[in-house]
Structure formats: structure tokens, C-alpha cells
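There is one chain below, alone, in C-alpha cells, taken in the form predicted on its own.
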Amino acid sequence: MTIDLANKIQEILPEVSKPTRYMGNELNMIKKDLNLVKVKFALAFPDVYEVAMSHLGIKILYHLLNEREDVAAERVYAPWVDMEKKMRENDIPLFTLENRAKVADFDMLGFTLQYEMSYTNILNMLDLAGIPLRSEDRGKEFPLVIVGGPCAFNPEPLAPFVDVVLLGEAEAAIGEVVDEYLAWKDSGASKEELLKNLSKIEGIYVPSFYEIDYNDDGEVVRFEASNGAPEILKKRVIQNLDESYYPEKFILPYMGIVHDRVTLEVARGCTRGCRFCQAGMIYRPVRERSHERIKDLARKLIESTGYEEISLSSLSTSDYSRIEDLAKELLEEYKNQRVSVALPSMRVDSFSVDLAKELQAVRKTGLTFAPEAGTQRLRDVINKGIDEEDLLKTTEAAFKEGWRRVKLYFMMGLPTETLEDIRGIADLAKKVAELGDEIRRNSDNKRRVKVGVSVSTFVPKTHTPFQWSKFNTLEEIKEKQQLLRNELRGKDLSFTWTDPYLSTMEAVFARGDRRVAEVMERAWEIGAKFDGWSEHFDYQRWQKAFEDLGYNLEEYVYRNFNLEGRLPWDHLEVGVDKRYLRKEYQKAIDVELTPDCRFNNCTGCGILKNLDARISLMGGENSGK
């Protein structure tokens, strides 16, 4: 930290909104002397403090890296627009929260890619740090820019801007990356030598080592790897989640954040096989932590933070082995401390009203379910594996036990969808509301039922059976949203939806290739940032960026990919066979279900063979399959 920089930052804080975002010094923060470590690693989240501080992956990496005496990991988040303005006016570069040190002086700068619409914030943060945007313009005097996270499974729109991509679970590879960096730093070799050495680590992708050309349909027509880089890159996975690193302390913020609680990851991966769900494909195989490990972590995290809520986190927490036993044991242990236990992701078909009653005895909230589609035909197309009876039985039991608020999540724009499927959303919501009202009228609890219907627009994602599917046009989305606005009127119903223009841009990047990188750069030049925030998103700005570079935005986003063609992300493997994805795509068209391999026979996705991995159901005290 230089005193001048720290003083300049301090001087502008009274002039910006929410200065706590930039203060640091929170409880459990780790601040090292940067002169005494060999590697300075800036962990960056391309959004504001409240969002970034809620992210579990950053928490894990922050504490994991700081376990090493030779590494200092510090946090840096995107400054809000008023802070950025003051920083630029006062010549203050992007800085870390711990030492208020210049990010440009760090050895490594790691961004997590959680959401496509934060990409322009990455460019903005590089610029604010005084770091050239493009990898080819950065010499060894600048930090090595590395990205990871779920969106890294198609990092091609960011390819010119990043040096290295870490595919898969960062805990499995980040130590090797740091070790290789240390060896290179001591050697005095060129940056290219560093990249060559890093590219030999499994799961490490160096985009500049690959030449890729596309045809007008977006298919790859030329793919060449250089410098000895592998032609196929496989993701890294933690083989034993129960023994893997998990922090025993979380940094405790001074201000409210999005998820202000102890988040305890009980499992990773999901075998339900929902065909629209990227997380369900890229986080395979299923691995659980044991009950004992989870309870031990809960004790340490409650003690170190004083939080009054534990959230048991996974893609489908109700699928965790013996979840009721675990939740009840935690409730019993913390009942005198008024610590609540939450299960944020529950499926309709495995929901237990008795468990929900116990969980919400401390703090009662509404219930949320995700039927995803309005008709049984479409739920079978997406392989959701639930039916209307599941939903009505569950909500009936919940209403009888006194719940009055239910939220239902759906998507529109799914493959094979018709307007009948959209009307099905309204019909299903009305049935739930009518059921709740009938129970209300025949009970002592006369409080009215509230059924919230939230409908997002489906965005086809890479590495899923629907990766080949076309994104709905703006006209189609608007027609469907208007239909629902007309249908979902009533005192017990409410309807929310996503901005169709925002979803359109998300679709551009979700299946984008390297050509869209220059569009992104152009959009940033003319003001794009914080695109995920409605007050800053400007679709016309993006249209102009496409036009300035001679591309047609709509032609780009409304593409159906050829099932047999080479896709822009085919060289990045998540472990699930492309043949399996094609088969699942065809089964969707034929309205055929695929059962969950956790409870049935292997469905042949290839994950265990391709990654030499195992399903591990430690919560059920047995493992291996």
C-alpha cells in the first residue's frame, strides 16, 4: 500500500454512495505484507461488492490461496459508476480491498465468470487498473489474467482479453498454476514460456495458442493448436469433495449483501438431467460431503461469523442423501441460538412439508418451486421429471399447514414450445391459487394466498442437449409475455418476467465465438458496463456496436446450429459425451424421458469414464458407483 493512494481513496469515499463497499477491514479479512510474499493474487468479481461477497467460489479460493505463506490473495470488485467516476477524476487506479494496492502491481488477476452480462465490466476493470485489454498487448510486467467459473466453458467471446482459462473446479488446479508461475517468475523467462508451461497443466486453456475460423452459420471450419497445446481440453474436478478444502471462516461484511449467511455446500453435481440446465451438465459427477464434515464446518462457521442462518447449498439440495436427518440434526444443535437452517433449492417431487415446517419454525418465509414449463408435454421435453399432480399435492399440503405465499418459476422460449404451453403456465398457476383459496376459506387462517409467477426467457447454453437450439426472436418473446400478462390477472396472482432485450444479449454471449469479442470491445468503448443492471443496460448501444463492425445482431443470435457440425466450444470438454447430448436432444424432440441415473441404470453420459471420476454419496454413508 502506498500512503498516497490510500489517502486519495479515503478522501473520495464520503462523496460516493455506499462507501462501505470499498473500505475493507471486515472481520476475518486476511491482510498480509505484500513485500513478504512471492505471489500476489488479485481475486476479481466483475460486479459490485454486495453481489461479489455472496459468491461461494471466491470465498473458497480466497482462503485456500491465503493458506499458503508464499501467496497473498486480495479481493477486487467492480466499483459502482459513481465511485468509478471519482476514481478517474482523481487518477486512482483499480485497487484491492485488503492493502488498497494497485491491481496492476499484482502477479495474477483472476476473474470469475458467473454471468455473461458482466463481461463488459471485466474490460472496464482492466482499463481502470491501467492494464491493456488484450492479452497480446500485455507483457510480463502486467498481471497474468486468468478466468474460471461456469461461463468459462465457453470463454471464446473473451478469448483476446484473457491469458489463461481454468476449466472446471479451481480448487483442483489453482495450486499447480501458482507453482508454475513461481517457477517461471524465478527463471526470468518470457511470458510465452509461462503460457506454454501452463498449457501443459490439465484443465488449463491458453486461447492465444489456438487459431479458429468460422463459416456464416457459426460452425468451426478451421481449428489449429500451436506451441504444443492440446487439441482437446478437459475440465478439472475434485475427486473427493468431503476431503476437499472448505473455509472455516467467512469474511463478515459491514453492509447487507445478497446472501448474508453461512453457505454450506453439501454436494456438487446433479444427475436429474434437465435438458436446458448447463449446471446439471458441467458440475457432474455428483459428490456429497458427509454429515459429520458438514456439521463440523457449520460449528466453525457459526462461531467465526455469528451468522444466524445456515443455507445448505447444492444444485438440488433435496436430493442430498438423508437430507431430513442432516437438517433436523442442525436444527437441534442450534435451536437455543435461534440459528435457522434453509434449503434453497427444493424439487416438488422430493419436497417434505414436515421438514419445511421444522426448517421454518425459526423464521417462516414463502415456498418456491420450479415446474419450469406449463404443460406435461413440455416438462417431458425438457426432462424435468415432475408432473402436475406433484405440484398440486405439495402446494395443497403447504397451504393446509398455513403457508400462504408460493412462488413458481417457469421458462418461456423452450424448444418445441407452442402458445398452448404458455397458456399452460397461466392454467397451472390458477389451479394452485384456486386450491390455496379453497383451503383458506375452509380454515381458521383467512389470510389470502399469494401465488407469484416468475417467467424467465430460455437462453440455450453450451454443453447441454439444447446447445443447438434457436433462441426465440424478440417478437416471439414479446407475444408470449403479453399473453401471460393477459392471463395472469387476479387478486391472488402476480407475474414477473425478464427483459427480452437483456436475454437476447445473454444469448449472444452464451453461444458466442471469438468474432463477438470485438463487438464487446466496441460496446464498452461507447459506454457499455453493468449490463446486468436494468438502469445501465442499453440494447441500442449493443445494436450500434454490431452495426459498427458490420455484423447483424439478430442473425447472430437466432442461429440453429447443425447437429453434426463442429461447435465453437467443442475443444473444451466437460466430461459429458457430445453423442449423449445429441441423443438427449433427439429424445427431447420425440418427447421421451431419461431417468435419473442416481436411482436407475447408467444413462451413458460418459462422465465417470471420461474424467476417471466416481459418484460419491457420502451423505448416505456409502460411496462409489
Second form
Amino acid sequence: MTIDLANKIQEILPEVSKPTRYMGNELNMIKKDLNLVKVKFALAFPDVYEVAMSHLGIKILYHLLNEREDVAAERVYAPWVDMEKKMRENDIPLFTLENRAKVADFDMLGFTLQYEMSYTNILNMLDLAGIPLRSEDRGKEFPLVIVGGPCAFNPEPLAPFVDVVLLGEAEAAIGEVVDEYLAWKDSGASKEELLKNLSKIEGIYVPSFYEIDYNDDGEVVRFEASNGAPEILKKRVIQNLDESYYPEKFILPYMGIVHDRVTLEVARGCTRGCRFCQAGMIYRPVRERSHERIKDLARKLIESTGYEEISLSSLSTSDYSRIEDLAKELLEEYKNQRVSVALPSMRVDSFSVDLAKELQAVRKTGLTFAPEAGTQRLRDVINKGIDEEDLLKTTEAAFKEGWRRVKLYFMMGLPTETLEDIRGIADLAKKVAELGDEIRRNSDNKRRVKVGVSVSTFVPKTHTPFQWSKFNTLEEIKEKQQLLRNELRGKDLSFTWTDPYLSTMEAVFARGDRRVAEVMERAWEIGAKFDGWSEHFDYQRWQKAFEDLGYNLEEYVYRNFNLEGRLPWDHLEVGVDKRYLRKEYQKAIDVELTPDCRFNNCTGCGILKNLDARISLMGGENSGK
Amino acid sequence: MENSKIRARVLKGDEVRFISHLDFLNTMNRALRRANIPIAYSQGYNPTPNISFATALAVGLTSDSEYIDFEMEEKMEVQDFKEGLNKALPKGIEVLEAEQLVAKSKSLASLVSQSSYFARLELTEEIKIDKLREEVANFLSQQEIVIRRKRRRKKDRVFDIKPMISKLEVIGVQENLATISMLVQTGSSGNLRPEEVIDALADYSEFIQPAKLVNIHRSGLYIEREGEILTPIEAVKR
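Would you generate the structure of this protein in the form predicted in complex with its partner chain, following the form predicted on its own above?
Time for the whole complex; same chain goes first.
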């Protein structure tokens, strides 16, 4: 039976693009005998292999779960459309990469929610697996469908499709979930019994145990928990990051993937408090790994993969304690093996051109800065504590050192924004370009400067101070983009923007409630999948899906949330007080800054009290020698 | 001083038949690092190991004759090289032989000129081996064998492949499958793909189905020297 399936898969592989995506057998893959384990756990990512394989969370969970002898964790990713077609033609159900086993035969199926526009792929993958889409239609013979990841803090658009949501850091709770599952499996009790047991675990949310009604503004008017499920659900966190599990091996893909390197997470959380940023709120509190542990992991991961690059990752790597020391020590250690060290997500104000110089040796690829907004007023509104002088000083230093390509990231559609702020983006970019050109003319390096301006559209996210903010209309976005297209002409400037229709759909999902679920199911029925891929995204399809269910897409997305009302995600707590978010929202309107609590006083977000957690700045405490 | 070099014959097995040439190269580079082989690196911004392949193998084929020259930073015993690297390589890739390259040698890519392949042919009906041999003989006795090769963003190339086929033999037939071997021109002076030969055969003979890449295996790669045909490793030893 399984051999049949494996053979059928082998036969269609030569006929699809990038067959390596479905091949498995990579170095460090863990393949167990599925008859010898008690729990078969399929770890799913609703996008293609190259994207999925780049995701750190799945790597951690894969190796953590496989450490257990009684568990086999296997990977399954969204087959690209050509592969899906071949699979459907040849009656090949969704299968895992390790054993090429049917996903429907697994005990648990976990999806990580990284991006709203991949939700339709979840439906498509369930369908390809032969698993009913809705939780209520799945008996105990089907896998328990569990979701986690950042988007799980508003899982309401997926509520009818999932059995269980894991809030927060999965490493902290997944063991308990598996144990509970095992006990239930042996007992032979009903699925409802399993869900009841799971709902007693902190951080586990069973959407079907809650009845929620909304008014036209999208506020919750009725909220009822049943089966003894808690009224408020709190996320789980790792208390000590340094002692928490981190894999010492990564699966080494054959094909190039998006992040094809050793990713070393140096810290979790960020205290900067940018008001638009969901990650900055949901990953609190800040916890660092020690230099010693990071260097030990680097050694093991380079030994086990042979990768040529180590990337020190966190939400804001430059905030990590003594980052320069760590980077330089790693650089020195791996010089002979030609392993390079990369620091993504550096901030303008703490960015050191000296460090960048050292990291890149003589390679002068582009430098990226994220001022986020074009005027000081708006940068203060979003609490991005960068001023123009910082940016110009840093770019000047970079140009003088020979860099010629600079990328500037901005957002449009931020609360209180006017066309003046949009013009500010163009003005700032021009200043940078002119500065660069002047330095170029006075130096030996006559290569022209290139300033790439990338402006995405702000999407209000749950659990942030801007969760109540209005999303810009399509007309507003288009007008602002047109203004920038007109302004950002010139030899040294280039401008890229995001598809306003795609951003609109992101906004639908980001703050969507349970009503979106039906719309999504309808959209999937009429062909929606890979919506995050421009070649597959079709706004009209979504409009039609809304219409078919009697809703209007634009009305839905431009809802105004009331500061006092109950929001559809208020029962899911990330540990930051709603009071604090309201206060921050008000300060934004009043153009008031809130300083970083790492260097200043506590700002009262409530995270430590609510989660009984503590900040740990290990990188500073521990010299590593 | 000229760095020392090691020439190796490498297996690309069934497990990795779908990985591209670039994937194969990256896999090798990372295995070299895992194995701590003292390989020489290129200069410049983005140092990569100095290794060079004889030719690129098409995706889907297997081969026991991928030849690679490794430029070493320090001299290393071939036995240590082979054992060390094989421990680090994933399943399906294996160094089968290795030989020290002493003299300054021309690039492998410029030297190789012939490839041999084994292929499984799918037949439209069960026919006797003699019948199939007759079909192949007739195929080869044509004045010319013209094929059309599609090229990306360029006009199709139409050309005669007959002079590029040195050998084409039927080895066996079992039910509706046949095994053939061929020796054809390879490399920079002209490259004939085995599937092109099979497709031309399929066009010619009603008994033969078009090629499937998964049915083809490269069994040898050769250098021509003074009328002799040598494998790249034999060429080193002489």
C-alpha cells in the first residue's frame, strides 16, 4: 500500500517542475518506522518547500518532537499547482516527505500560521489529504488539526476548520499536548473528550467550545464558553531561552531555499515598542541566549550542515547585548572555513558601519534601512525613534566606505498620515540619493548610487496599539502610490510598492472574525489558493466570495473599531494589557513617544506580571569565555 | 606554487537523480566543509571551493561517472580524501575512485569528448531482440539522422546527429522493455543528449517509445588521446 504510493509519487516526479520539492531524503532528515511510534505528527506549512524549509519554528518543532521515541514528526508542504494537478489526476493524496505516508493516516496535523494569505492553502491541503475541512465533520479517525504561530493570535477566520489552537511558543506546550493525546488514544474516548482534556492545558484554545456573535461594526456582542473551557486564554512562553531546546542539526535541502543558511536565534522579543508592529507585542518579553550557547550551537550546526553562512536572527539583532563582540568572535572562528556571518534586522540608530564593513569583508552589497515613515511627526506617531539626522549620518558613512546601494523601507497608510507624510518619503529618499551622489563625485569610486525605496501598505494588526485603526481605502492607497511614482523619478532612485488589492485582503484576514471563514471556504471552492503569490491572487474572486455570502468586502475591511468595544480576539491574550495598548494608541494620536524599557523605565505593558515571566539579557550577563 | 589537485569519479544515484547541477555543486561544497577537506577557495567577495565538473548531468538521470577535479589547499592522500568525503556525503552521492593529479592539467570540461549511457527503452509491443537489433541497424544506416533541438529564447536548431553517435547497441530485451547502450559525443565541441538519440529512434521505429529521463544512466565519460579512449582517471595514470 505505502510502497504503491511511493512508486506512484516517483513516477510523476519527472513531470513536475522542481521535483526536489517532493523528494525528501535530505541530509539530517529523520525517518522513523511509523509502525513503531505511538504518535504520528505531520508538521505542515501552507506554502511551497523553499518557503517552508526556511522557517525556524518548524525546524525547532521537527527536531524537538523527534527527540521523543514515541513520536514521529514528518514534514508536509503545499504542492505547487503543477504537482497538485498530477496528484489529483493520479489519485495521490497529500503525503509526508519522510515516509511518503498519507497525511490522513497521521494522529496530529499541525499547521504553522505565518501569513494570512496562505490560509486557502490550508483548506486545499486538507482537501488533498482527503480530510474533511470542518472540525465538526472530522471524526476521531482523522488527524487532530492544530495550528500555531504568530497569526494564531487571531485564528478566528480559521475557527471552524481547526480543532485546536496553540497560543504562543509551541516548544513550551507541545509536549503536554502530545502526552494528553497519548493518554486519550489509549482510553478510546470520543474526540470531544480529547478536546476537553486539551482545553485544560494553558495556551490551548478550542474554538468550537466558544459561541461568538458580532454586530455590524465587528464587535463582539455575545461570547460564551462551554465545556468548562476558560474565558480568557493566555499564550505560553519559554521562561529561559538559553536552556530551551534548539536543534543542533538542520535538514540540509538540496535545492536553494529562501533562507539557505544556519539561522541562529540569538534573542526573542523586542522592547522598542513600534506601535504598528505585531511581532514587537506578541513575542514579549525579551529573552536572550548567552554568547556561550550561541557559539556552541554555531559549531554544531556548521559541523552538521556545512553551510557557508550563519545568520544571527532576532526581531532587532542590534539590540542584542554585545552583538559586536559576538559577531566578531564568530567571524574569527570561521574565517578559515569561509563561513560568513550575517546580521539581518539592524536598526539605523545603532547600525555600525564598521561592523558592517567587517562582516562583509570587501563585499559591498546593499544596506537596508527602515525609517518606516517619511516625516518626523509620523515617525513619532508610530514610535519609531529614528531621526533624519541619524539616517543621513549613517548613510553618509556607508557611502564614504564605498557602498553604493541603499534600500529604504517605508509604510504608507499609517494612522494620522497625510499626503505631506507621503511627500516626506520622497524628500528623504532624494536627500539620501543626493548625499550619495555628492560623495560619489568626490571619491575614486565613480559607480552611481542606487537608492531603492520600498513602500508597503500598513495593515492594522491585532494586539497592537493600532488594532483599532482604519485601513486605507483602495483609492487612498492608489493616490499615495501615484504620488510617489511621480516624485521618485530620477537616475539614482527606484520605487517598489505592494499590490493594494493584496494588502486589502491581508487587512481582511488580519482582523477578521469567524464570518470570514465561510467566505474563505467559498473563495477556495472557486479556485483561491497560493493567494500570496501574485500569479495566483485574484481580488475579483474574493469579491465574489464575499458577495456569494451576502457580505461586502470593502465594507468589511473598512470597519471602524471602537476603543471601548469588545474585539473579536480579546479572549486571546498575548500578555500585553489592553489598557496599555489603548494608552499607546492615544499617545500616537497625540504624537508622543514611549521610550524603550530596555534602557529606561518600565512602560507598564504588563507582560511580566501577566505571564509570570522575566526579562533575561543573557548576552550581557555571560561573557561566554 | 601550483596547488595539488584530486580527480574523482562520483556516483549520482537514484536518491538524488532529480537534483540540478547547481544543487549537486552546492551539496558537494557543503560536504567538503563538513568533512574538513583542505579545499582551496576562490578569491573574491564570495569564496567558493575550487572544484570543476567535467560536464553537467541532466536532471532525472543517474550516473556512476561524474568526474570532478578538486583543487586542494594542502596535499591530501586520496584514500583519506575519499573516505572523509564519503562519510560526509548524503545517500546517493559517493566518491567511487580518486587519483592525485600531478601535472598542471587542462580543465576536465575541455578534455572530455564522449559519454556512454545505458538506457531502458519502452517498447510498444513485445518483439524479439533480433528484430530490435535490425531496427537499430537500419536506423544507423540512414544517410543522416536529423533532429530538432528546442532552445530557450532562440530558434530551434536542426542538425544531423549521425556523426555524433559512435556506438548504439541493444543489450537485451525482456517483455516490452529493452536495454541499450550508446557512446555519443559530449562536451564543448558538441553535445548529444541520450534522450535525443532515443527520441530519434522512437520517431524512426514504430516499436520504440519516446525517452524517459528516469530510464537513462550515464556509465562513462571519456577523453580521446592519440586515438585511444580513456576515462579521465585512466588519463591521469598514464
